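Just the one chain here, laid out as structure tokens, in the form predicted alone.
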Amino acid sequence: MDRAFQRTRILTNHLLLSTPAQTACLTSNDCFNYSPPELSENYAFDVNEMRKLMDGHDVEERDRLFGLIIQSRLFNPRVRGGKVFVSPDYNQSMEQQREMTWKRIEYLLERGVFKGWMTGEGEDVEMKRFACFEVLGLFDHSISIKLGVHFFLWGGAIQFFGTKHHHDKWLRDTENYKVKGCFSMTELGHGSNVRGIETVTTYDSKTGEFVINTPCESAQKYWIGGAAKHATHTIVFSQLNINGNNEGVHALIAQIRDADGNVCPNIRIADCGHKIGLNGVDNGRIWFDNVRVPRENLLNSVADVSPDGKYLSSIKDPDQRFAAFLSPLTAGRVNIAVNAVYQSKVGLSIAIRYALTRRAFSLKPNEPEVLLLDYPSHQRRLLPLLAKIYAMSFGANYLKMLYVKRTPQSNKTIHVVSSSFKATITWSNMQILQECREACGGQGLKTENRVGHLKAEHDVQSTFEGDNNILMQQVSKALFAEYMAAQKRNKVFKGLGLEHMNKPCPVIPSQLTSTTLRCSQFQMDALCLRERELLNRFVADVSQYLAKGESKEQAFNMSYQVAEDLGKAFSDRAIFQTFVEAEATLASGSLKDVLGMVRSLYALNCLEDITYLRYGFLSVDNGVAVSREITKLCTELRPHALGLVSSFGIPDSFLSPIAFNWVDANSWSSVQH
């Protein structure tokens, strides 16, 4: 009621200011003059140190790549409001956007950006590659996807599935773009259900060749990035049929174009057409009509076929074999999750900088209008999202390190965490970009201001490399399996961060004070409580359906709501854990103090989730206390808002005109120019 009264008073004062007598007194001095937020906003902490903590690695390499992009005309520099901005020209046709994407890749190739990406070894090489993808994604999603398909999917499949002769033959040519690769897994009739794909490969022992066929229209390869225009080769996923036995999904290398760009015999390729975003990527459809490839083109680290046609594999369990064939998707999911974090950083940087200079309504007659970010409602819209993306930055850094330090024993953990984080972070990215778009008002609709268009460009992240809803179900099933295994062995929980299940169940106090709500141990306990109770509930629900005679899959399907909530609870707790660990690396001081407030805001934002009330983890009164504390934290973080977005380390050129002098950017002189 108080907020409604305040808004009514503001509107009344605004109308009173519009009386004829006062209007007549207006002079040119009453016009709005842009003032950079840096003139009035002070940094209470070292933004460079915060950036190092956030980026986590390869800061110098990132800045070098930022420089390469800014200095080239290929990246569409334009002057607005006295500043140079770079972003793709989305007014170009689909064909033009694709051509520009390829020219930019050639530019980067000539300058050695991809050196060692396929032939180098070690954690440093992989982390540097991640850093470059993050920078390129800040410029354009199309270029990062186009590169991701070539290096992470095509190249990654050869690295993971292939053996030495594949590595020797293909990796250097991939790094140098002598071959342009794509990844043919998805079909018209099968996306997430990879196991059900319909493309069929048989073996001809007389010629020592595999024969690939598209047996029906639903088996056509679909959404294959690079296939419509540029790719010369592809990894084909198909059902391998040997001597009448279906051995399951396997991967082979097939050439689809010659060196001159002509489509190879017995292959048909069509364009997927215009999309709501990512039009710089040439997605295509592929049909195979008795396409013959040499026996050596089977990627055979998991299974092989002898010259006389015998199927050979050291992995006898078909389920385990199939799981091994999905490993390249893990790298893709890591990349997608990290890329989504950086898109949210762009949106928040633009929206918060705009809110620090844009004014609306006066509280009293003859007073200046109020900055958008000085309204509690605007703080409540943006600052919890800012805290969320800080948390997800630390989560993404943890995920990258988990991936580059991978071992055969850690594959399951990487799959679960990457699936969970990919879903959570990309969903959050869509939420954040939408809120930032609305927070920028009408300016958010302009393509040049980036935020609205970023939504369309990144919408696909929720469904490619695994539909988010299905990924979350996989997470819950993995947690279910861990629970059942611990019970069966009568041993403690170990792995996936579930060790908290071995401790007594946390208890939330009946009355939550501000001190308690800001305590990191309480925050962790509250997140662990939700995960613990939902896992117990999920196991109980599935077990109940099984006892009624339902199949295991049907029991999981019937428990979908709890499964979805459990997946989110796992992700929130795991991400919060990475935040606490990052915070613990800091010495006492202003940087740690501000980060502590950000951590509390993230944790309490998680506690405001509907599941805490739905399942009774929080009382209504405690839910109100959480919401009030969030509002207080937003007020306390308001003076640090500029410092927190400046710590993202994104050059001005990668933001947009409304993040800076939006008055000059929209002046009549800019129209004439």
Second form
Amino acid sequence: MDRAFQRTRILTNHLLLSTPAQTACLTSNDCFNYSPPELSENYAFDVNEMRKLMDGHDVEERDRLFGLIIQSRLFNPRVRGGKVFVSPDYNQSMEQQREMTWKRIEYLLERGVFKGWMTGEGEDVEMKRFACFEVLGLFDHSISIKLGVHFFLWGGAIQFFGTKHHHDKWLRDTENYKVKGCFSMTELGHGSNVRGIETVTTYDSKTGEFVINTPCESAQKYWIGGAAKHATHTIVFSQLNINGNNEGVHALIAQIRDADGNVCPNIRIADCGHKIGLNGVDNGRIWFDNVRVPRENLLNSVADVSPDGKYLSSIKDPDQRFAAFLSPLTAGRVNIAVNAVYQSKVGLSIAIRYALTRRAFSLKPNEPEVLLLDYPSHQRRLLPLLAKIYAMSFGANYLKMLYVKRTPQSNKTIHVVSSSFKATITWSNMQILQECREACGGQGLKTENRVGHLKAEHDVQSTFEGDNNILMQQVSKALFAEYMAAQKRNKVFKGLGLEHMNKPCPVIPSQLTSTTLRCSQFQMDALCLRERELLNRFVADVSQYLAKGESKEQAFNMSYQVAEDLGKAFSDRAIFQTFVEAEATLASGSLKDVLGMVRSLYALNCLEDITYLRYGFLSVDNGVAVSREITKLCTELRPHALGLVSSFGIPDSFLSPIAFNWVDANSWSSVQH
Amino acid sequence: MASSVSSQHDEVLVEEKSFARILTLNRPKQLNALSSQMISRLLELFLANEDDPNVKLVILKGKGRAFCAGGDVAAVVHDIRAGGWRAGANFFMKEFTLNYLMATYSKLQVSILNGIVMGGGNGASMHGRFRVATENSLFAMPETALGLFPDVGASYFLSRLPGFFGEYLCLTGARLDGAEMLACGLATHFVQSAKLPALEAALCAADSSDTVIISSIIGQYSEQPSLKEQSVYNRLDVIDRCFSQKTVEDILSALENEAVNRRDGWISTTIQTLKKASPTSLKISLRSIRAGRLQGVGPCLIREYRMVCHVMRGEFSKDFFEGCRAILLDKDKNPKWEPSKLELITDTTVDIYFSKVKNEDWEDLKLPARSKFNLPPYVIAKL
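Switch from the form predicted alone to the form predicted in complex with the partner chain and give that structure.
Full complex below, order starting with the chain above.
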């Protein structure tokens, strides 16, 4: 009867509304009014304090840089729904986007943003630089990559591989962009396998010059950011051939353009063309035709060639020498991991704010439609991801600290942690952005709403500076080495957070209660258990292949599945640990209470991973208990959703129209008539 | 059908004209400086008018040669001397609440800025939807010369001016005329004062609360004044270069670099003004406007209330009292700031002004609840 009544009503409405005079009634319907979430949601904790905890450092510096961007016409401000949004005009041609990226860099340069980035020293400088990259990355991936190539790769190579005369000659000019650097490592035929590159450098003792050559098409340098248009100089990686001996991969400086931007003799440059994202970066290809550079251009901190052509190196082992060359890539990896966290923050802020204002379907006839975020299913889609990004924020902050406090002894830890975090966080970023895109429905497809577009912009993160799959395999190999070392020398595990391996294996209760599931000790036990079991299994699998006479390399290749599961188990546990440590620094209060729930949601979300059931670490019953608890936590965190995304500290201008008054932003009056 | 409902002696005069209410600040001898009573009265009137379905438009203006020269700071200092810093805090709590009410007002406010509009006067007008400047308008936020900082939500509305013009106005207290106010967006219209009576009559006859309609009515009396040749607004380039710098010290040295490159009276005046202002005020003002640029109007006022409480308490610097002495009371125009130099004020000290006041029963500013429905889009955008 109700149904029939409603249908009649709808039909009546249709008929009545067909006269123009009546259409005005439409706007008075509650559902069509945008109601700002700020006025209906309360913050149960201090959002500013939470932001300080999340960003971790340099909050004021970040805000200044946000302000510099918002206040300049160069950053393409547009008013939508009464608010200003900044984001590049992705509708511009590739050439225009590249020029805009460069103009923005010039603007920031003039404002002293890069002051001290190359010439300054110390942890504070490095942390501040990370903070600036996080902010710039929130504007656009292209600008952060373009700067990253110049400062972290080109500049970093000079800092790390060069010696004093290189520092004196290049660092200041790099900081103020007298030279524009790029980094020629990858070739058409070799990406992750840097040791296989084919570019060759020989030495001519008669002139005291190195001669760089691209011997074949697969040796052309490929994807070189900055090479297609702007860069004047590059670091070139090549096989150094001295007196017929291949001494392995070394790095030198070569000029590729003059100050007026003309390509130098014996250099050929071509464009990599339009890409699915990052079109504000001019990726290019370079061929070297017997390019001559002075002997001093060899970056000689690891190895040198004497004027008369003798090869000299303080590191005799070629493996170690090669490892030393790859160290600047670590900074890039740290940057990528951290940047990915911030992209997810953008996606989640937008999707959750939208879900707090967009309604769909009524539960009963004549009732207002339900807010998207009040649907348990919508909570279940977004809130575990929100918890994940909280955890990854703490992980990223830990990674940055680890990097800036680096010592020769911590190199291995940095390599393992940065590799695993980079892979885990960039993969999860793609997953989060996809979920957020879908959660915004069709609005997620509009470039101006950012979420969908960010996927294309950041897809590259899963493969550059180390393919994620390969990085995860490297992590497992490193853990394997730890295991063998401990076993062989009958020593305890020390470092990489593996100390739990020295303790008895944790036991998971057969009946998991809500209290247990929310206990951080249980959560830690469950994550350690998986890591431990997978490491044992990985060692066993590899050993079995070795016993059958397979080579070590082949044994690793055959055990790829466990290797990747182990890499994931390692990083989930390590990230969880950073969460627990951050939580422990807080005084009890509402902030800590909310974070406790977020931590539980993150941990239980990890426990829902397929590996727990695949390897039987959790019973089916316990798996169900975990799932049920996640649903409960989502309900409990729902009232904090706005507070949790507001704590990301991303200014409104860096989100998008659907995160705010999307009705007004799409109103007829906002259309350019 | 006009009727007068207030007496000549009231500090706020009220006229009811069909769907409009004209509120006139009526303390001409004090240039309409806002007393505590006036603020209470305005709060009362604004709340009542918002609820009254017969009211569609509120016009706010001042009697005499000022719209409003600011909050009655001399009275605040007097109250603090008599009743402690909390007396001062209470004044600002009420004033900022009024500012928030105006910023989130569901009806249209038209402020007629026919004369001086400074400090608290800006707080009472800039948050409203329409600000009408005239050839008599004289704008300034002069707080840094007084040992205070631009409050009343200035960290919201100044930070949203083009480029770094807001930082310039905020730190130097520079004065603008009506044409400049229009150019930078502080005013929405410019009307010759001779046309004001006609404009008022037209607004009162309007019977509309539609932004577009009201804007076009004001537009009929408006003109596009040209900037005077020496206008500071023609120097946006230099202002952007210098006032976008990171710290007050950096801003000063950027200005000094500009001065080296060319002889320019304006640059040296600007440098002199900055050097005469309270160093503590400069530092907290810069931090405040930069934070405000990224915040909604509510959080801006909450932050400014924290700051003003710290200033009133004077635990780190008593510059506010010294400034009031030198400018308003003794009028020797020679304040002795303490700390006396920028370099004596560290970031950690500045942090204090942004933290909660550690005092029993002190609370952050509680903003009045606003209806989540029927707020116009231009209000929603400010939240």
